[in-house]
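Given as structure tokens, the chain that follows is alone and in the form predicted alone.
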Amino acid sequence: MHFGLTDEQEMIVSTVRSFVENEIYPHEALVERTGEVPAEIAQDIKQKVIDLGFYASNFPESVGGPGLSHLEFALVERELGRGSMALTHFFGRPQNILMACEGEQIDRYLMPAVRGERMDALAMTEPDAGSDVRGMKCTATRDGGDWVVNGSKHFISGADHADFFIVFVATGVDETPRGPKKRITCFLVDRDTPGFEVANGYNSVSHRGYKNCILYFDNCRLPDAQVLGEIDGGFAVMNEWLYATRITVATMAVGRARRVFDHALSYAAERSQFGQPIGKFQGISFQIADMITEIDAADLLTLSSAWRLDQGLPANREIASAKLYASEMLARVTDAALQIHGGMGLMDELPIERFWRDARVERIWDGTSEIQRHIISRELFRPLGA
């Protein structure tokens, strides 16, 4: 097996890391302090990414994207993980589910998203339907030639900047031997659609400035032209395009862990107690050793799952393992880094407490750790008929 990167892949890593260090890091303190990304900074970041040729780097050349492989895109996301999510949001990675667009949807949604002219947001989660997607209560019913949508969504990331939304709603119920089973349909919803409202969400301790919003539908009428994929085919389009997004969480967790590790390593080498650097004490040096071992393990696990996608190999279990391990690794690494910094680790003069806070959500969104364990065990037992 070959674990090295090509010259082109090394260039991708170097370019994105340099961008994050020069264009993202300088604004992080402002975002942490205010909880906002000024519009001029957001636009400046987006334009520089477009000029750099990395906007919509998760899209193929056939639609105007850079055409990176899954592995190469994972490398991009890993480097972006080093920076504030509120700011790297404008690096621009539209939902690749937009590749399911057909007909007029291509010119109205897909192409503008790839060019950076319109931003999207994915809406699936509801107050009573998080991991249980089929438990959603937001519904669309037929009325003449339209669909009438009623209900709400919450925890919708990026909705404050989105021009349109990719929304999953229930469009019917099938009776099965295991009980009622809801049919799900995906809709494209423009921000200014009558009966649709985007409201402020909750204040989160993780990723300040990266807002979550609440979406309200009150007799919102949508024609069939707004259906993404097939009517009642929401799960099909979801399974084809969205499951790989868990790699993004894993790769960004690895990038963030490497940044916080660099802080911990430098501090352990410079901070002296009892006449010597604290890194000389086994209580610290062994933690440093464990941290880098876990980071490397998560990195290899994540990149190998992306490689499997590029080879056309089954990767569902491997992706779940990567998301599970990397997100939980990040929690351990940030906690250890804070402990190494002692009391100063909790002070906002240093970014350590931010890394620690931000790490907590990674085990929840894009499928909780418990859901990942369910996926992994299910994939193992299925071939055995269990």
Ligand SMILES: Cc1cc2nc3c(=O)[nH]c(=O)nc-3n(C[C@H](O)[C@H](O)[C@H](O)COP(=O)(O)OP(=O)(O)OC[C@H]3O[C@@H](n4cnc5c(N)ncnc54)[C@H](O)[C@@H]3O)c2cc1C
Second form
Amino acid sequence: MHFGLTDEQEMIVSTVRSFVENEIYPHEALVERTGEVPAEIAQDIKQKVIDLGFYASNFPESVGGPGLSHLEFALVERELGRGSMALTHFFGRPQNILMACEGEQIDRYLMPAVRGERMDALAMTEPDAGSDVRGMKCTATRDGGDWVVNGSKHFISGADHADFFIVFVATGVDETPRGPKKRITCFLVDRDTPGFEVANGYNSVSHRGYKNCILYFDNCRLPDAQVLGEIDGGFAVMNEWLYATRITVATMAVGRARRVFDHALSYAAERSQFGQPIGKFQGISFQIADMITEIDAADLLTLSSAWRLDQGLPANREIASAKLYASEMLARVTDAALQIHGGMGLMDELPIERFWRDARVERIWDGTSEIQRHIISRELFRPLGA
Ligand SMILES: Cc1cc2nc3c(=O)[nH]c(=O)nc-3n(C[C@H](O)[C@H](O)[C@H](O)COP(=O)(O)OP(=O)(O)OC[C@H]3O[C@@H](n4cnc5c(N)ncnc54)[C@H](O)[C@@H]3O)c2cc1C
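If the one shown is the form predicted alone, what is the structure of the form predicted in complex with this ligand?
Expanding to the full complex; the earlier chain stays at the top.
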């Protein structure tokens, strides 16, 4: 077993780390204050990432990506996790489900997304269908040769900047011994499609400036050419491509936790009370020890699940464990960091309250902690027939 990084992997880490420190950190205060990423900053970040050769770093060389392994991409995401998500969004990692594009979809969606010419957003969640994706009400019915879509989606991240959308819609129902089961199809929807509207979403306490939107479909007509994968094969493309995004949540949580930890460590060394640095009090030093232990554990769990993907080993449970543990670790670490900073931790003079707020969503999106526990326990019980 070898835990070290190769020279090339070290170079990936240091390149992305310095990009985040030099191109992301300087804009964070502005985004926090205004809740917006100015268009010129977004474009500047995107262009610099393209020039650096890191745009679409989750895509293979065959379609113009840098061809990183899962482990190397996890290292990229870990460093990006240090920065504001509203800004690192423009570091550009299109949904890798676009690899399912076929025929003319390749030139209309996949290649422009990889080149940074068109941005995408992924839409599954609805007001009445969150964890229970199959409970979706957004429906496409046949009319002539087309599909006619009606319904809505909400909480759709990055939809404000998206040129097209990867949308999961119910296209029928199967009667099964366990009751009716909806068939799901994945569609590619251009922003300017008649009958489709992108509306402002809600304000979230986490990741200010990284917006979520509501999508409305009102008799929106889509030809078969817009189907990604097979008709009724939405779950197949979802399962083939989307599991890896949970590693992204885990790796970003680890990166952010390391940044928060550095703040807590320095503060504990510098802040004096009762005539000595607070880090000398066991009540503080033991918190510091627990924080770094948990961060290292989450880091290893996360990188090892990415490594399993590279080896072609089963990784579903391990990815769920990494997402669960890393997102919950981040909550504990940001809370402890805030406690170590005392009252100043709550003030927006320092970034600690932001890290604390930002951490909250990680336990909810891309499958809540409860859903990850469900995935993990099902994998353990299934072979026992329980
Ligand atoms: C800021 C933000 C951005 C998002 N971006 C996107 C996006 O870009 N695209 C997209 O499609 N979605 C997106 N989501 C949606 C996100 O994935 C869902 O919020 C998440 O899957 C949970 O769904 P829900 O919020 O409807 O909660 P619900 O599913 O209603 O869950 C409510 C509670 O019940 C629990 N629960 C539900 N089922 C079970 C069960 N079987 N066992 C135990 N407990 C259960 C949940 O864990 C949770 O605690 C985003 C969400 C947020 C908050």
